[in-house]
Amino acid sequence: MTGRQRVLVTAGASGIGECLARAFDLEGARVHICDSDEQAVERMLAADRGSITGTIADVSDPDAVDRLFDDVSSVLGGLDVLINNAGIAGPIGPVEDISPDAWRRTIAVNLDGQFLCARKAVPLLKSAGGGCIINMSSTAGLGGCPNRSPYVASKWAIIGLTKTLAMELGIFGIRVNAICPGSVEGERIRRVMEADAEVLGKSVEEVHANYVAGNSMRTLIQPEEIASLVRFLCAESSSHITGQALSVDGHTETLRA
């Protein structure tokens, strides 16, 4: 890839999305968000004076996705990078408790959102003459996590997704990773330890403390080293790392809250 890359990030408004389209703007990247969010969103292109550009977007809803990548290509004129960021976290709660519209939206967010953005990116990081995709699983699709069926289907799914994408697309100069983060610091993650909490009985401070206990560092993951480990996964310099699932988790050795 030559010149400034076009990337564009789905859930980009807010937490890890935000962090990784500002950090792309920052390196002088062609940046464009879209997120579900209409408010977060307008904060953030209020914030950017317009560096970054964005749409509106359900990347669960297949017309919306149309029109994302309509913006894309009007905006952008093509695209070097698509990081399908956008997911949920689904309901909590053992199997038998879990309704078949929670766990249809949660696959249709985080599995069926990443399916229709790719199939639509392609096109254009074939015409560019290749490029990256970044798929957002977790380390809970490295293995399993007790009451959260939904979320963990769906990011054991995304890396099945990504390894077939990489076979698909390396004809083409196009790279398929996935990233596996462990529990981020933010916002997200404090509304998980609190439904976590309530299933479990038990507070908010100790679901806290079982979360950093989980991994051998002992401690949260930062937003900024996802961000960093995108922006090396796209760069020049891994031009022959694909279908690999690579963790940001200081060692995950249990899920389990």
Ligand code: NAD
Contents of the next structure:
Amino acid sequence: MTGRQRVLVTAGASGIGECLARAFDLEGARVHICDSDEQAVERMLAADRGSITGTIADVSDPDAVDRLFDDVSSVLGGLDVLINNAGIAGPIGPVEDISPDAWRRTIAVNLDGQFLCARKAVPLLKSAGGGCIINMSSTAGLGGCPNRSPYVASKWAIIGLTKTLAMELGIFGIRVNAICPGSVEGERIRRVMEADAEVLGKSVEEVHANYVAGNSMRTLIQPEEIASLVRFLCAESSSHITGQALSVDGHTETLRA
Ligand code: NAD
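Switching conditions: you have the form predicted on its own, so give me the form predicted in complex with the ligand.
In what comes next, the whole complex appears, and the chain from above leads the way.
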């Protein structure tokens, strides 16, 4: 492509999405975000003084996604990169304690959300003559993780979606890759550790130590590490990398908390 990359980051108002949005903005891309948290969107746009634009939208709601893409078309005038980042941790507990509503909500946000955004993004990417889709999966999309059944199921499904879209879209110059982060330092992983600790009857410190011990490098991941892989995958230098699920995780050995 020529000119500034036009990038949409879903759930871009905090956490990993905010880090991704700022990384693309810093390197000169035109960035639009969406997020379901109105206050977080307002905070992000105010802090950014106008260079990043945004829409309040829940990615599991087809009408909201339609409105989001109306904004993308009018504000960015097209699209080169879709980053399907939105995802929730879902309920934590043994399968018999997971309610059908909590299961469906996790799948709706994590999986339906990526489908709904991809189906609206693809015509824009085709019009642009090519582009990239990044689907946020997880190391939980590569293995089992006790007490996280809806989350794990959604993250495995995302890898199937990624590989299939890569096959459908390769001839149009559209590359589709999934990222599988390990546990990323921040608010969300703290909440997940607290919930794990409650279910397992352990202390949060013990759960934290087990998370760190579960990978070969004994580490949590920084959001900036995810941003650098995403930027590489959306650049010319990775022009024939597609259909892949790439981990940033210090090499996960076990997902048990
Ligand atoms: P987070 O919980 O910090 O949430 C980030 C943002 O998502 C929030 O601003 C929230 O309002 C928004 N959001 C939630 N539901 C939404 C919806 N339905 N529509 C639009 N926005 C919504 O999340 P995070 O830790 O930044 O994770 C981002 C992605 O990375 C997710 O897909 C997650 O599964 C994945 N991931 C995270 C980790 C981790 O350790 N944090 C590890 C592996 C994968």
